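In the form predicted on its own, a lone chain appears below as C-alpha cells.
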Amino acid sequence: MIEFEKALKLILENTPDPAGICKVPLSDASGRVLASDVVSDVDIPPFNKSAMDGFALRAEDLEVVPANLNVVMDIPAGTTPSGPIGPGEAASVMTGAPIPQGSNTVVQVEWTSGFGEKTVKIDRSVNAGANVSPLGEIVENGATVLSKGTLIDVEEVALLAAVGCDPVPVFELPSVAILTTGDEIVAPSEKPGPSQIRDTNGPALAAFVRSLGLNPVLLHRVGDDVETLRRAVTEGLEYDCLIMSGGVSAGAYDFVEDVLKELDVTIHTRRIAVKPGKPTIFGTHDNKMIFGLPGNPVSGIVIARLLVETALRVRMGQNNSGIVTVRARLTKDIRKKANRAWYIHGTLSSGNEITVTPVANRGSADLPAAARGNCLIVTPKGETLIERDSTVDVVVWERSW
C-alpha cells in the first residue's frame, strides 16, 4: 500500500492537461472553466455615478446649512446630463445616473425638501465625493477581472456580462465513461435473484460525474469474464476518463488490473492506505485516465470524492481543484486501527462553531449511513483514538452546508 498523499500526488502528476479550448455563449458558460484571462473593455462605472436618489451639487455650496439651491436639470438613470452645474445650482438625480460636470457630491433626498420644485432646500452638509461612485472605481478599462482556470458560477457570469465577454473562451469538457463489473450485478429496476444485488455504483458514479458539470456515458455492465471485460475496457478507453467499479481486489475473479496491463495501461496506484477504498487503481493510456474503484458502494463514492473529483477538475482546467477541508470540533470519540487513514462519514453543523459528528456505520456497503452524512472526517494513519472535542480535518462539498 502507498500513503494517500503519495497516491494523490501520483494521480495529479499524471493527470493530462485539458484537451482543448472552445467558445460558448455566455448563457451556456455556467459550470465551465475559463481558458484564458478575461480583460474588461470598459470602466465600471463608465461615468461618475450617483449612488443615491437625491441632488448632485458642489459640496462647497453647503458650508452653511440649510442652503437653498436652484435645480437646473433632472437626470433619470440612462440619460446624459444636459450640461454642467455652477455655484448655487443642483441637479435632481436618480440612483445609477451620471452626475453632471461641476458637481462633486450627492445629497440623498431624505435630507432635502422641495423635491420636484425649482428650488431645493438642503438641511445637512456633506463631504465632497459622498454618495458618488467615481469613473472606474470598481473596474478599470483593460484590467484583468477573471483568471484562466476560474470555474464559472453565477457571480462570474454577471461579471463576464458586465465586461462584454460573450462568447466565453472555456476548456473543452473531458468525456467520461462508467463501467460496472460483476456477475452478481443486476439493473436497479430489476428484482435481484438469489446471490444478486442491484447496481448502485453505476447510477451513483453517473450522478457524481454530473455534479461536476460533465455528461457521463454508462457502458453496458459486464460480468466477471476476461473477454467481455477486455472488450468493454477497450470501448471505455475511447473516452478521456474511464471509471470502473469492481474487480480490483485480489480475488480469483478480479481481472481488471490484468486486462488494463494487456491493453498497455500504465498503472500508477494499486493499493492505497485508506479505509474505505484500499483497492484503488489509477492508470493512464494515450492521454486517458483510468480509475478502478472498489465494488463496495461506499468505498467507491468516497474515493470518487477524494481522488476522481480532484483529477477531473484538473483535467477540466480548474484552478484550486484540490480537496476542500475545514476544521471542526469532534462531538464523539472515534476509535480505529492505526494501519490506515480512515475517512468516516459525518454530519457537519455550523452555528457558533463548526462541529462534526461521526455517523455510525456497518462497513463499506452501508449506504444508509453514507446518505445520513454530509462530509468525511479525516482520521490519520497511526492514530487509534481521536477524542471528543479534538479539532479534526473534515472534507466538505456543496451538500455539507
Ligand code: AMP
Given for the second form:
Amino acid sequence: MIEFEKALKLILENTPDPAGICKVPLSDASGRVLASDVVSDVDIPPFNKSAMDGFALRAEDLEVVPANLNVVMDIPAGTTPSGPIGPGEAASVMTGAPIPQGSNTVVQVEWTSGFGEKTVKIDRSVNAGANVSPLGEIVENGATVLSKGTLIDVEEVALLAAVGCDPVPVFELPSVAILTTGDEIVAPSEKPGPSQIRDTNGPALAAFVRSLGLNPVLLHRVGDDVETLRRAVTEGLEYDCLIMSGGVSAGAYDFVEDVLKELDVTIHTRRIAVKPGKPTIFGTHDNKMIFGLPGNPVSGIVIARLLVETALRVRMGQNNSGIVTVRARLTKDIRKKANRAWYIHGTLSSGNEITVTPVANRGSADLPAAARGNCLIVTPKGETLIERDSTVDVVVWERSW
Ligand code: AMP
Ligand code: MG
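I have the form predicted on its own already, so could you send the form predicted in complex with adenosine monophosphate (AMP)?
Full complex below, order starting with the chain above.
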C-alpha cells in the first residue's frame, strides 16, 4: 500500500502527454486547453480612448472654472476625429471613441452644460489624463496575453477575441471509455432482480468525464468472467483513457488486475492508503492510461474527483491541474483510524467565514450522503481526531458550493 501523495505523484509521472494540436473556432474553444502562447496583434486600446461620454479638451483650459469652450467637433464611437483641437476648444466625445490630438483629458458630460450646443460650460476641473485610456495601456501589440496550457473559460474567450485569435490552437481531447464490471449490475432503467443492483458507476463516471469537457464512451457493463473482461478491456485499450469500475479488490471474481497484466498494461499503483478508494489501479499501455476504480459507488466517485481528474487534466495539457483545496473551519469533530488518509464528504458554506460540516455517512455505498455533500474534507493519515474548530483542507470542484 502506498501513500496517497506518492500515488498521485506516480500517476502524474506516468500520465502521457497530450496527443496533438488542432485548431477550433473561437466559438467552440471554451473548455479546451491552449496549445501555444497567444500574442496580441493589436494595441489595446488601439488609440487614446475616452472612458466617458463627455468633452475632450486640454486640462490647462480648466485652471479657472466654470470655463466656456468652443465645441469644434463631435466624435461618436467608431469614428476618427476630423483634426486636432486647440486652446479654448473642446470635442464632444463618446465612450470608446478616440480623443483628438491636442486634447489630454475628458470631462464627463454630467459636469458640463451638456451636448448639442456650439459652446460648452465646464463646471469642474480635472487632471490631465483623467478618463482617458492611453494607447496600448491594457495590452501592447506583440505582448503574450495567454500561455500554453491555459484552460479556456469565459474571460479567456473574451481575451482571445480581443487579440484576434480565431481559430484557436488547442490540444486534442483524449478519448475516454468507461467499462463497468460486476455480475450483479443492471442498467439504471431496469428493475433489479433478486441479488442485483443498478449500475451507478457507469452513469456517474460518464457525468464526471463530461464535467471535464470530454465525451465519454460508455463501453459495456460486463460480468465477472475473464473471457468477456479480456475482450472488453482489449476494446477499451483503443481509447486514450480507460476507466473501469469494480473487480479490483481481493474477491475470488476480481479479475481486472490479472486481465490488465495479461494485456501488457504496466501497473503503477494497486493499493493506496486512502479511504475510500484503497484498491485503486493505475496502469499505462503505450500512450494509454487505465484506471481500475473500486466498485463501491462513493469510492469510485471520490477517486475520480481526486486522481482521475488530475491525471486527465494533465493529459489534456492543462498546466494548473492540481487538486483544488480551500481552508475551512470544521464545525464538528471527526474521528477516524490512523492507517489511511480519509476523504469525507462535507458541506461547505461560504459567507463571512468558510466552514465545513462532515456529512454523516454509512460507508462507501452511501450515495445519499455523498449527494448531500459538496466537497471532500481531507483528513491526513496518522491522525485519529480532527477537532471541531480546527482548520482543514477541503477539496472543491467547479460549482460545488
Ligand atoms: P467490487 O469493487 O467489484 O468488489 O464491488 C464493490 C461493491 O461495489 C460491491 O458491493 C458491488 O456490488 C458494488 N458495485 C460494483 N460495481 C458497481 C456499479 N457499477 N454500480 C454500483 N455498485 C457497484
Ligand atoms: Mg465486482
